[in-house]
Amino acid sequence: MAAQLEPLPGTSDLWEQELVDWVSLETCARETFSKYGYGELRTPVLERTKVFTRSLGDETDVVQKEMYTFEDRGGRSLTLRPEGTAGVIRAIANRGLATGEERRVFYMGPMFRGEKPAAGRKRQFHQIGVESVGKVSPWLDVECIAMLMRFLAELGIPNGRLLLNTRGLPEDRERVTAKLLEHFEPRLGELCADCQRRIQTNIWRILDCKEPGCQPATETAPRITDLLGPESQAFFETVCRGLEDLGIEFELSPRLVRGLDYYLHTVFEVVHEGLGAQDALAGGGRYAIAVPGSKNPIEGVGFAAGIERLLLARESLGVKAQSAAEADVYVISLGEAVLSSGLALAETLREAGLRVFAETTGRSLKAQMRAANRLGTRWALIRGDTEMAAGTVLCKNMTTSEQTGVPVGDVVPWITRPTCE
């Protein structure tokens, strides 16, 4: 029976004390991104399947292995979103984007992938991401990366390693693919089963395969940056120079290609040793996504960071948000006759902005004090027949155990005065 009450594998129940860290992280994201001119966008968790297959690529691992896809009663193929960018681009295209116009948005929420659950990797996971859509400039890529690094520093994660590479332009793909085929085909027997399939379907993905047996073949593969045309080379050089000018340290990572087909030009990841073997903390890059009814794809740059991974990284550094008590005040009512006035007092306290838990059962004083302790309240306000007759409330400081009788009309200013600790 207990197993039936547990959340599904790869999902979690999040209680308030855990959510203190989540809320602080989300607040930091809103504050940081707004400084760069980004506004929040919320898209549905459920989209038409083509929103993802068209943009992510039919041969990507996400589409092939990980999406939760089903047919609804109307015969439409629907998918729980496995990532945020495709839905954001659909929303922007739906509203319309004039030539040369830029739209900057950020999003946060749950994503879904049918992966094997592990630390920092769940089937329902949560992402914070940003997209700057409509304008094309290497300097936008620089600013986007700078914003990510500022966000991580504000979260208390200043020591992530920034990895950088480029995928060049679509016109570079044929030349790069040919060179990769030339390198990997003679080594087919050295590759894992997935990479043997990728050699025909998505050979670029072999470069970032994490299987140990594939490493010797990938380490000697041609560098993408050596195979690109002049325009792609110049774009990437500008990005590198811009990061250097801002004092942002990075490492060139020739095998970094990201897992989705929509990327072009700049790709990047931030990794952190506090995450263990699965060390990717955040990642993104420049992309171009085709949308129905438009001759040209929509181009943008952005990144996404897993909330669970950000929290693990912060935990590894000993960084946690300050936990708040579940209530500031516990109103203790001794006896059935006092319950009504206890609820009225609680309402008065709430109007003053306090978090209040009011007793509703008339339990013993000992039982109610135990409950106040469990909630971490600062004050226990006690009323019995004696206090009712005198028009007072016994105010007990739960930290010092000191208690004082206070007229009921003076309770709010008494417990909220600056001298009260």
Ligand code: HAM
Contents of the next structure:
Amino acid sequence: MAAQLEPLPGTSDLWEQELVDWVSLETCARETFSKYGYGELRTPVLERTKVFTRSLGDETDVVQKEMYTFEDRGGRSLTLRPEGTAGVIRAIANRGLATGEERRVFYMGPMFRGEKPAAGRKRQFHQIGVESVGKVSPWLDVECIAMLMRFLAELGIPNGRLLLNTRGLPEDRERVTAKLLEHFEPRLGELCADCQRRIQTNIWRILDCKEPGCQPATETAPRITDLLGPESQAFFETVCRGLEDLGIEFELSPRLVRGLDYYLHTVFEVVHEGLGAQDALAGGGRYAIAVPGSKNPIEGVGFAAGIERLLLARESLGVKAQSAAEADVYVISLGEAVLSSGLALAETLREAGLRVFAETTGRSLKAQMRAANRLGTRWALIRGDTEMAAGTVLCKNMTTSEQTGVPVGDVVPWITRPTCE
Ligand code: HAM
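Please show me the structure of the same protein in the form predicted together with ligand HAM, now that we have looked at it in the form predicted alone.
Complete assembly follows, chain above in first position.
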């Protein structure tokens, strides 16, 4: 029976205290991204399946194995979004984007991938992401990465390792693919089953396969950066120089290709040692995504960070959001007759900006004090028949245990006076 009440594997219920940390991440994202001119966009969780298949690539693991796809009652194929970029591009294309115009958006929310659940790997996970769409410049890539690093530092995670690589331009692809084939074909027997399939379907992905058995073959593979044409080389050199000029440390990671096919030019990931096996905190890069009805693909640069992983990284560093008490004040009412004026007092306190929990059953003083303690309130405001008759409130400071009788009209200034903050 209990198993039927548990959330599905790879999904979680999120309770108040966890959400305090969660909301602090979201607030930090909003503050940081708005400093760079990004505004929020919320796209639907459910989209036509094509939105993802045409953007992410038919041969990616996400499309092949992980999407939650189903037919609705009207026979349409729909998918729960496995990532945010494809839907953002659909939304921007739907609004229309003039040539050379730039849109900067950020988003946050649930994403769904049917992966094997593990620490830091969920089936419903949550991303905070950004996309700068419409303009092509290596300096935009530099600024986007700088924003990610600032965001992580603001969150109290200054020690993520930034890994950087390039996938070059589409016109480089044939040359790189031919060289990779030359390298991997004679080593087919050394590769895992997935990579044996990838040799035909998506040979670049073999480069960042994590299977230990594939490592000898991938470690000796030719480097993409050595095979690119001059335009791609120059773009990447500018990105590297721009990051150096801003004092942002990075490691060249020649085998980083990323799991989605829409990338070209810059690709990057930030990994963190506090995360264990699923060590990618955030990933992104420059991409081009074809949209129906448009001759040219839409180009952009962006990244997404997993909220669950950001929280794990913060936990590993001992960083916590200030744990806010659930209420500042507990209004204790002793007996039925006092309840109504207890609620009125609570309203006055809320008008003054305080978070108030008011008693509604009139149970014993001991039970109400226990509730106030549980909520971590700073004040218990106690009233029974005696206080009602005298027009006072007994204000108990929960930290010092001092109690003072205060006229009811003076309670707000009394408990908010500076020495009590
Ligand atoms: P991604 O690398 O697939 O990229 O995901 C970005 C981040 O989402 C990962 O670094 C990780 O923190 C988190 N993540 C991914 N899968 C899971 C999972 N199953 N459980 C928990 N966290 C997960 C993208 O999604 C691209 N759309 C990023 C992007 C934006 N590229 C350009 N713009």
